[in-house]
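Next up: a single chain in structure tokens, the form predicted alone.
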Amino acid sequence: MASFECLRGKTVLVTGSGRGVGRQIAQSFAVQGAQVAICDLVQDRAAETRALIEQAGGTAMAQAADVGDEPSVQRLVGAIVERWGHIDVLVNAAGSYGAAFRRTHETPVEEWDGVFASNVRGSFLCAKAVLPGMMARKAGRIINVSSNAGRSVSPLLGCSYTAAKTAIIGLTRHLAHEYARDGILVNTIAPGPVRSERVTDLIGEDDKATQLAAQIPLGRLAEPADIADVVLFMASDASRFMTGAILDVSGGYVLA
């Protein structure tokens, strides 16, 4: 892991950080000395991430929240501000998905609505909640998590996921343009397939995972730390002249 000393003492909110890539992102910020707010739909998962951070000597709080519900997001942000005073960095890592390999004409509208609620409305609501505080301080970072699906199409998931992750890129560009003069930088990371619970749940760990890895020029799935390190870069002073950017972290799966 690279060292980002500038993140020490920062207050970071990572949504969807009860497991998988979100958990790794939260842990990586904590290693750098940030105080991390863990948010997950399931309180037990959030508490487990907090415990892992605290066991390693870091500082964290955990709170369950539904990012697609505005009152829930407001309570989350209010609790963080009450404890730590403000939020320096928001990482919108929460986002649900539908069934693997489901075709568009077979997609239930409930799946479409749920995927958009967690990915798009959730990212919007969390950004909306933290922006006033960042504007007041003339500083802040918002990092949205898109996907290779938003840059092309998903090799695993359906139209709902591709459309939602594409919308995340549009949200990023708009926020970056609108709030640059307020000192707020907004960027997107677009990961490829990651070796995580999500991919394992979708395709297992055997032949299909091998076939998926074979489609990636670097020849493997990403590890969660591969994604987390780029998020740290986007939150750090190293990215101080970058806003509205989309960084592909897909092992060459997407070649812009």
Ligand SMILES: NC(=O)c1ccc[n+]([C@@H]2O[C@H](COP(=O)([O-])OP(=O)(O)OC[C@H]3O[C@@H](n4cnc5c(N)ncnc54)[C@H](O)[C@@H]3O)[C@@H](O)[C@H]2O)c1
Contents of the next structure:
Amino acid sequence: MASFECLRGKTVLVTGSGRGVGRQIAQSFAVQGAQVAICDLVQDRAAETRALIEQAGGTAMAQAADVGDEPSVQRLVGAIVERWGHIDVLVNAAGSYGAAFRRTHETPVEEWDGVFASNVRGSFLCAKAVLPGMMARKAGRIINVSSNAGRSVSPLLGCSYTAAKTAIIGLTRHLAHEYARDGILVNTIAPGPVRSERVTDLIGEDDKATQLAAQIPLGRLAEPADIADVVLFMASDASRFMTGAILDVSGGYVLA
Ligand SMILES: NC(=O)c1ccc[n+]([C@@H]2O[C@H](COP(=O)([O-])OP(=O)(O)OC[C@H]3O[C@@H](n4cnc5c(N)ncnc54)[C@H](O)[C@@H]3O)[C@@H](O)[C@H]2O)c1
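Having gone through the form predicted alone, I am curious about the other one (the form predicted together with the named molecule); can you provide its structure?
And the full complex, kicking off with our chain again.
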């Protein structure tokens, strides 16, 4: 794991950190000495991440929240500010997805709405809730999580996912431009396929995963820690002159 001493004592909110990539991001911040707020739609997952961090000697709080619901997001941010005073870093990792390999003309509108609510509305609402505090402090980092799908087209998921992850790039670009003068840096990470519960749920671990890995120039799917390390960099002093950027962390899967 990369090491960023400058993250010690920072307050970090990682949405969707009840499992997978979000959980690893939360754990990696905690290892650096940050205090981490865990949020997930599924309370038990959030509680489990908190327990893992605390067992490893880190500091965390956990709250169930739906990032697509404004009152829920306001309660979440209010609880963090009450406990730790402010938020230095927001990582918008929460996001749902639809069925694998479903054609657009067969996609229920509910799938489209759900994927947009968690990914796009959620990233907007969480940013909206933390921005006033960051503006008052003239400092803050917002790291949005797009995907290779947003940089090209999803090899597994449908149009709702590709469109939502592309919208996150637009949101990043707009916020970066709008809030630079307030000292707030906004960037996007675009992971390629990750070896995670999500991908296993979608395609299993065997043939399809091997075929996918064969299409990645570095020859394997990402590990969650490959993504988390770059998120640490994006929250650190090392990226102090970077805003509005999209970082592809895809083992060369996206070359643009
Ligand atoms: N796994 C991959 O291959 C991959 C690749 C590129 C990008 N990503 C992105 O990285 C992020 C994490 O991916 P993952 O594979 O760990 O996903 P995951 O589905 O395993 O975990 C996402 C977590 O977010 C939570 N969540 C979903 N909707 C929510 C909501 N409305 N409010 C709060 N929490 C909510 C889920 O309960 C879940 O615990 C996602 O944004 C995903 O789109 C993943």
